[in-house]
Amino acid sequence: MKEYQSDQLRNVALVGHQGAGKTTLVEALLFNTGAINRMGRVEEKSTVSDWDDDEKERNLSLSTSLIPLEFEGVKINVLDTPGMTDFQGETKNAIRVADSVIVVVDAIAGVEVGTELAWQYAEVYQQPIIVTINKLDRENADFERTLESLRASFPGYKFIPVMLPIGSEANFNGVINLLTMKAYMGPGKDRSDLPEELKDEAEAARTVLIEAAAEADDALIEKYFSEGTLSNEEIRDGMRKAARDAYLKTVPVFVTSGAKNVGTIPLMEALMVYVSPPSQRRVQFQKPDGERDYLLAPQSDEGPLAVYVFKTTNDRFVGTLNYFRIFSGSVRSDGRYFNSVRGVEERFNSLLVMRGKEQLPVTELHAGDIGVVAKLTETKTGDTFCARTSPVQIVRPEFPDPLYAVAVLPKTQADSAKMGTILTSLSQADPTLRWRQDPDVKQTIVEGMGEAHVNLAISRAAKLGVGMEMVMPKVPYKETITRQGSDFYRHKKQSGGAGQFAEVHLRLEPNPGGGFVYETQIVGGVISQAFLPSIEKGINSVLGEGVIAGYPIIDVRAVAFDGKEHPVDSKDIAFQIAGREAFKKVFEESGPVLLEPIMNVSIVVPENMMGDVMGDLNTRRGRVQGMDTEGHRGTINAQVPYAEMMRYGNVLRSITGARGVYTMKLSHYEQVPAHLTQQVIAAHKAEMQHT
């Protein structure tokens, strides 16, 4: 691949809901530029973007693919993102490093939840948005209906068609360019005059286009008012400004069929106009003292080095590949660059441009370009390369908390030894994936954005040589008491030789919100001072494993107020045992209960599905805190026990046809209802009998 300077580059993130046809659209773009001689198909597992074995197996994009297109002397770096909400972290990172966002909307389904999520991320980074209404060749496809869906979903935005479809459904075979008033029929660049029956519609749409272009510039408004029209060049300039202005909220709309390769050439031509060169991008960074600032345009090779790593892949044979965006400066093969996050210098041995899985070696990449470097030793996703003398860190995106968790068990002893290392590596590559050892439930927990996300992580771990089995994680209950109680326990052991003796009188009191507290009120020296810590040590041995169901104990005050000792047989171990058993005995007499985590849950669904979702929440012991609607979407805020939310993503997907999305965070702990408490206790006893 030839070398491209900053002004010859365009970076776009291709986003949208699952099934909108992004990957097929990329195939058409690749075919049009001569990068491939035959368009692949997702169903045939032959596309450039979906090259990973897991993607081929599922017929689904699971990660962002970098697809550079060479078109009319410009390199367009297309970031083809997954549409499934489980992989929204990939989409967020791609939008972070792009200079414009192309939202692909299904002409049949219209705006869906994946569309809205991607739109929100584009707004966060003030990215210019372009829409292409895709799949217009399919049955029930409707351009006008989809346009209305966009306007209803994103009020405040002006959706301005730059192209109109010629024909519909099976008869969709071309597009009208409203700027040139020419028709593109079928695949390719050939232009022709407009069909006579579409001229009036095209003229009306062109007037709307001219008015939107004029609004972007005072001089254009004055000319439009005085002359009633603008030249093609002025329309182009005005729409370029309007599309790049975050305050005007003007969105150019295109029409395509990726599968039939219709409308794709004018779409690529439009990218040259509506997408800013990366030299015009500004980027936020953080200084070592925590202060934030902006690297302002124009960016160039001569500017301070600022390289952001937005994606990492691990391959058993190739090794680690780090995908990066150069915001400022340039990088060369065999250069050494400072990682300000890790505080280390790394050597860029192999500098690559990736096209799907194809590796294209290059010697230098310039400001604004996107590339890949192989086999760095310390660098992770989210790191920044910069000058050692003026360290900065590009501000990372904020990612949502995990929604889906599994407990994992190593299949073999060898897997056990490597499991932690591999899970750490996968989590560092994917900011939305996490793992931890949970001491409360004594399990290794892997957490992600959904079932598909976590399953993919386990699959990738297996390919890296670690086999794991997944089981349902336990709910992290807590144990506590509801009333005061007191009793004593005497430990006496005589087995020849030195014996053991200790007697401890203990009182337990509820201590809401205060954690565990140990106090002594021993008077008269009935227990020596040396043995008082032994009692606490014995009690502490119970706190982690619980008394009634095997869960940690919280919010209890334990008071040792009396006891006895023996001048010969009393010793440390005896008072540990007496303290432990006295605590267990009194705990069971003090109204023991289980506490469960309660989550703050926010669910966004189509408005007509809110009733079904609330009905389901009621069956999950949920308490609705409030509702809101905006456009055709509704938001339900509720508090729901975590035990009822552990597989909620699957349920919500079923209720809403994958059009619902939710977030949740821990709110507080509450007492578990008595009938459910008995079930948990019974399950614990059954488990203990089998171990």
Ligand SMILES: Nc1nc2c(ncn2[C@@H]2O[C@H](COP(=O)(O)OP(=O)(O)O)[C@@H](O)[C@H]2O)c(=O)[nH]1
Given for the second form:
Amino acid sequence: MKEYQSDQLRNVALVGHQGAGKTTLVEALLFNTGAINRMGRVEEKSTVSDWDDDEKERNLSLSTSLIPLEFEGVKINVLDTPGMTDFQGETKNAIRVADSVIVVVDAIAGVEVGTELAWQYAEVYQQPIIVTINKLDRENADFERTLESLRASFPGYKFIPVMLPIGSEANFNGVINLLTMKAYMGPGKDRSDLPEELKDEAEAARTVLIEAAAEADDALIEKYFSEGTLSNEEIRDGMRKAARDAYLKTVPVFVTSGAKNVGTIPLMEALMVYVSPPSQRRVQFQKPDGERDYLLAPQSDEGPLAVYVFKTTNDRFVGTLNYFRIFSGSVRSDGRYFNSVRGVEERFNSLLVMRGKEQLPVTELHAGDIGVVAKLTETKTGDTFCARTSPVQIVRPEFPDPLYAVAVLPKTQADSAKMGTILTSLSQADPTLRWRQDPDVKQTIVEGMGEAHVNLAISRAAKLGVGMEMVMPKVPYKETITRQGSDFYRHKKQSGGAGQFAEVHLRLEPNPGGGFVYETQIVGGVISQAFLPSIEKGINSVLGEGVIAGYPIIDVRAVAFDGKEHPVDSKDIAFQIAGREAFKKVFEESGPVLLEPIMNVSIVVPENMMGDVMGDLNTRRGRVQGMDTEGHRGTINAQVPYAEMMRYGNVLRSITGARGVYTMKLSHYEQVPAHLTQQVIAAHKAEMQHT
Ligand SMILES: Nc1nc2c(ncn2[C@@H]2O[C@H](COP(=O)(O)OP(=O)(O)O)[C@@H](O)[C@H]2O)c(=O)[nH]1
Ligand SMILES: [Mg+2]
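One more: the block was the form predicted on its own; return the form predicted together with the ligand.
Up next: the whole complex, starting with the chain shown before.
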């Protein structure tokens, strides 16, 4: 691939709800730029962007693909992102490294949850936004209605059509460029005069465009007021300014059909105008002391090296590929670069540009460019390369807490030896995927943003040679007591051989929020000092195991206040046993209960579905804390037991037709209702009988 200097680069993230047509649009753009001579189709598993077998299997993008387009001397790095909210980590990372965001909106469905989530992320990074209303060739596709749904969903923005559709549904076969007032019919580059019947509509839309361009610049607004119009050049400059400045909230709107390849060439021509070259963007970084600062524009080859790794893939054959964006400086193949997060230097043996899965070797990449390096050993997603002498770290995105968890079991002995390593490498590559050994529920937990996300990780692990079975994770209950109790336990084993004797009197008291506390109030030395820690040791051995249902015990004060010992048979182990058994006995008599995690849940759905969602929350022991509406969307904040939220994603999808999203965070622990506690205890007993 040709070498491109910083000002010959553009970086755009293609985002939007799954199925809006992003991958198909990329196919059309690749075809238009001659990178492919035939457009593939998602259904035929023949697109450049959905190259991964898992994507082909599901006819769905599951991860971000890098697609460089070479057009009129410029390289446009398109990041084709997955639209499914399960894979929002990929989308957020792509938006992090782009310089503009193109939001693809389905002309039938309008704004959907994937659209809104991507929009939020674009706002987080103050990314200028461009919209294309796509799939206009489909039956029931409607340009005006979709524009309305955009205005209703994002009230703070000005949506300015820069193109108008010619024809609709099956007859959608061209677009009007409101700047040149020329028509682009079909997939070609040819321009023709406007169809007579559309001239008035085009003139009216052009006036709106001129006003938006004028409002972006004081000199232009003055000219506009004094002369009542602007030249094409001035309109272009005004719109360029408006589109490149996220604060102006002016969104140029395009019209396309990726499948019919209509409207795609005007879109690409416009990218050159509306998307800033990377040298005009700035990015936040932090110094080793944690102080945050901005890399002042322009980013150039001469600037201090700052390279951010936003994606990592592990493939059995290709090995590790780290995708990176150069925010400042340049990189060369065979160069050695300092990873400021890992504190190590790595050699960039093979420097690449990827087009889907195709690897295109390059010798140098300049400031602003996006590239890939193969076979690094230490580097992970989120890392930064910089000069050792001026260490910086590009600030990583924050990702939402996981929403879906499974417990995994190794399929074979060999798998159990490799499970930890593979889960670590998968979660280091994907910041929204987590795993841990959970000592409380004694399970290996894998968590992600949804069922599809976690299932994909497990199927990828299998492809990398580690088989795992998925089971329902346990709810991480806790055990505690509700009232004071006291009793004693005598441990006596004096039948032949070394005898054992110990008697412990224990009082247990609830200790809300205070954790476990052990105290002794022995009078008269009835138990020697030496054995007091033995009692505690015995009690500690129960704390992790639980008494009533096998869950960790919290918030209990245990007071050893009396006891008996035998001059010969009393020993450490005897008092351990007596301590343990006394604790279990008194625990059972002190109103033992289970505590369950309660989550703060925030659910965003179309306003007209709030009733259904709240109705369902009532069946989940949910307590609504508050509601809010903005535009057509409503937010419900509620507290819901974790046990009721473990498979909520699918429920919300079916209630709202995949038009709802939610987040959840642990709030606190609360007592489990008695009838449910009995069920958990019974399940534990049944499990004990089988082990
Ligand atoms: N009629 C029509 N179908 C399209 C268009 N773009 C995509 N599709 C179809 O819509 C589905 C989803 O497309 P895809 O490109 O995977 O969407 P993505 O999830 O946003 O990447 C596929 O079945 C495509 O064939 C379009 O412009 N017109
Ligand atoms: Mg896709």
